[in-house]
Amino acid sequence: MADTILVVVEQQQGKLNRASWETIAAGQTIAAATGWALEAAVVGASIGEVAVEVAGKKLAKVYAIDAVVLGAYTPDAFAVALKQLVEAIQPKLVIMPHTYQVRDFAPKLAASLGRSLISDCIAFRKDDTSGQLLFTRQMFQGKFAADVTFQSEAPWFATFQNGSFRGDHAEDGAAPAPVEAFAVTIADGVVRNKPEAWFKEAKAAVDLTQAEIIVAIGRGIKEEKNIAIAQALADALGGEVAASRPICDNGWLPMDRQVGSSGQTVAPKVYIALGISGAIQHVVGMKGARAIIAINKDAEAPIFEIADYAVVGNLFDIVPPLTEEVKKARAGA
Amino acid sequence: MKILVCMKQVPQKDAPLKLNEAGTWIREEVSYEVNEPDAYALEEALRQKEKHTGEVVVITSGPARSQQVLREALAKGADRAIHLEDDAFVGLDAFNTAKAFAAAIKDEQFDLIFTGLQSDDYGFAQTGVILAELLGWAHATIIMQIEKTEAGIRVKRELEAGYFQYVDMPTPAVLTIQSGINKLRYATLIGIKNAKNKPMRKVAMAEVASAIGPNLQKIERLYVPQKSKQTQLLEGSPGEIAKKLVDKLRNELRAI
Ligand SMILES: Cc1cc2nc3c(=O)[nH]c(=O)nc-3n(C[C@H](O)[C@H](O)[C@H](O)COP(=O)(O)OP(=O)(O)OC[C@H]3O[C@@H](n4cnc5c(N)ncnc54)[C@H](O)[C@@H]3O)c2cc1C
């Protein structure tokens, strides 16, 4: 077993994601604490230039998995080259952003080693009497979060959630570090699934990203007639109404209003959540907003860990009085 | 088409939860429901039965209380129902926990599997690939969408930030379901009346015991996570609330 990390990269099309920024400066972070060497894999068909891309940073090697069949993404084709790769080189952590095809694939690759994966950490920690490293992970959908450790022989896995490490902190090396071509054999029958290509819905009717005033709601809203209260803030304010995943998921707004992780991304000046719990998927797609007020009745809503002005409270008590306080204050101004 | 169902019991969005005194773990008294995307898994795969005929059947792992999953899915037109009943399910890995559902289906002859994309207390988003890989069949996540077709099944995966993808795979197979691919349907009285006498097989941690081992990861600690942010709290009564937001949102926000 080397004292390695390995940083699993995700590229599509040739374009590294920020998620991968995000993961070398991961694992320079662990590399730091434990003293053990850094190197990337980089896996698809022609990913020479990414290769060479990742290879700028401070790595002590890069290894590139070029194959046709991985080409379009199929999870059989990159469990076995990356459990190829590991069997070769046994790393001790394997690490990986937690995107949506890497959750489709590295509990196959772990179990296919008889190996755990950690999943979706928002931070690392050597403690420093016991030497543990200790992986941290929200829990009941952000309500706890929880210090995991593995129990077993390495190598370990570990998917990190988007933002928890930021991808400009990703060191740069002092010279570019070699790049390995990895060749792996993947046999006839292998890959079962045949994918196509990715597509959207048809075109969204408003555009978001655009709204300097965002009125989100969430299940708290209750019922679908009571969107009226929060359009009406939103009139009030001259913003936009916007809504977490489950009224998308009923058909109460269309999904071109759903904000997160499978939605839009905004950065309005403000940003009101109206019972809306605050789970990551919803948070990352708006956490860049300059300013968010959060109105929630329950006081240990995840939402308040990221608000500015923080109302305990219910929604259906205070948004009425509110719209009507910003009528009278814009007739006045 | 025979169609497993994985769900399981969580606590209820809205239950205040409380650490254990060796904050490992919470409080077990709390209300507890069907995690949302496994209540989905199972109306996809009603909706497939009611198309191409076949059977339905769900499990579930976790104590005596857990139950209460399985007589829903019963009552809403599942078939029978196997419960892995013993209270130290709740505190198996991912990987143990399908290890567990591969040996008490051993038997079975499934052409689908779902299970919820995740579950709302771990959120490992797990258990269903590693049984895929258990059992050596092919899988997919996140799926919007399934249709049969000649060879096998067509089915739509949603991926990050608005696009999806349309992927053919043969059966058996394991799908993760995605919240919002269907829409539920209530239990009827009498779906609820016939539930009483539909299958259970009860599977003992014993049954299952030597297909399982030590679990390869654990919690140290479960803790209220810090705040990073400086956040405003404000109080009052919901006139003096709409205020105090007003006077915010024009003088430090300049948003009016
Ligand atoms: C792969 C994946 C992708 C996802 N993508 C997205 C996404 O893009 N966007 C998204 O939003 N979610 C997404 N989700 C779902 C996400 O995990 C949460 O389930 C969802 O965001 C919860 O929505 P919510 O906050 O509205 O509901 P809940 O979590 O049920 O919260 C409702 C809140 O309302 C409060 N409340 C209730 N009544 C009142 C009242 N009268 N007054 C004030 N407050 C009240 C409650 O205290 C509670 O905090 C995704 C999940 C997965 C697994």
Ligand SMILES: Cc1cc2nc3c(=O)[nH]c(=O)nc-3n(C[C@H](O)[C@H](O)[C@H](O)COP(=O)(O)OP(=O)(O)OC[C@H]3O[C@@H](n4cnc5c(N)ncnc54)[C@H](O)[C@@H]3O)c2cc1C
Given for the second form:
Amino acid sequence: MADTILVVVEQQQGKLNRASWETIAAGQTIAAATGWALEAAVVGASIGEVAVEVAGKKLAKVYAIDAVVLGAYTPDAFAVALKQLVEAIQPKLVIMPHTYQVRDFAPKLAASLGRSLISDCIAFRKDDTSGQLLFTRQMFQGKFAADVTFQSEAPWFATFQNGSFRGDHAEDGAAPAPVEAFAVTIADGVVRNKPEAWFKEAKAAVDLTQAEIIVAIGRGIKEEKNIAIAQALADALGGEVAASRPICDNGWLPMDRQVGSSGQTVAPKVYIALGISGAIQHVVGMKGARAIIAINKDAEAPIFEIADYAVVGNLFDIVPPLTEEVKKARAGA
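The block above covers the form predicted together with the ligand; next, return the form predicted on its own.
Just the single chain follows, nothing else.
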């Protein structure tokens, strides 16, 4: 049997997490480097449409693990179901997006098979001498990176940080990949907790990992009342407002708006940093953005080192007219 890579995508209520496309792109890159086949698995209940959507990508096969007990997520059921698939198809490598849900069940899945998990990877490479796959992880809040590999026999397990690969780089297949139903047996008593109704976030809460445009504010915003300037730009662009840690520590924005090593890791299409100096703790949470626009009056601000577009100036002079121009452009579109 040829060596294979299995990508476990994440769906919730019939909608794929954006990070799933990034993980498929990661799998395609690893497959190109190793020559291994690439397959995917979708887990849940009534997931036929999601499986067909995934099958549009360049994959050898898609496994649909569809069962009523998997409809409401539990780590017990997901770990047992995926263990049965891994034991049946014997992939060399299993990769997953580093989401909150995966963080919950992936260690349990790997441990149940007596294997280890390399989590929160930002890259991989194949060692030219040993032929080993090396996975890169950030250490000490991104101050340095380490290449890590597996000591155990396959299957190996790894998760990739949001933004490590671009979801729009996931290649479409010349023809849809075959979708194969995979039946699992989950005995009574396996699931030890009772899932509650699907969690609905408060109106002010947001999952920044799914935002395509983010307007982020730092100390340069000066006062809480000035957040309205950033909010107006975000509204005009159809984006979300985020912040560096000091803003959330002050209570000016809720903690779910924080980007950085102690907040969310995001990878939007556009990230606009207003008055953010660019401390490493913030940068590690947003450097995966496709385009970074930084506005800061300090020409030596570290954020300019990673910005695609740098504007040196006072954000209070720049942002309001920029917002008006965006509104005019969208009104005329």
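Residue numbers count along the first chain shown, from 1. Throughout, rigid core stands for the largest set of C-alpha atoms superposing within 1.5 Å between the two forms. Small disclaimer: the values here were computed from a predicted structure and weren't measured.
In the core-superposed comparison between the two forms, the C-alpha atom of Ala26 has shifted by less than 2 angstroms. Once the rigid core is overlaid between the two forms, Phe304 counts among the residues whose Cα shifts by 2 Å or more.
The two forms, fitted on the rigid core, differ between the two forms by less than 2 Å at the CA of Gln12.
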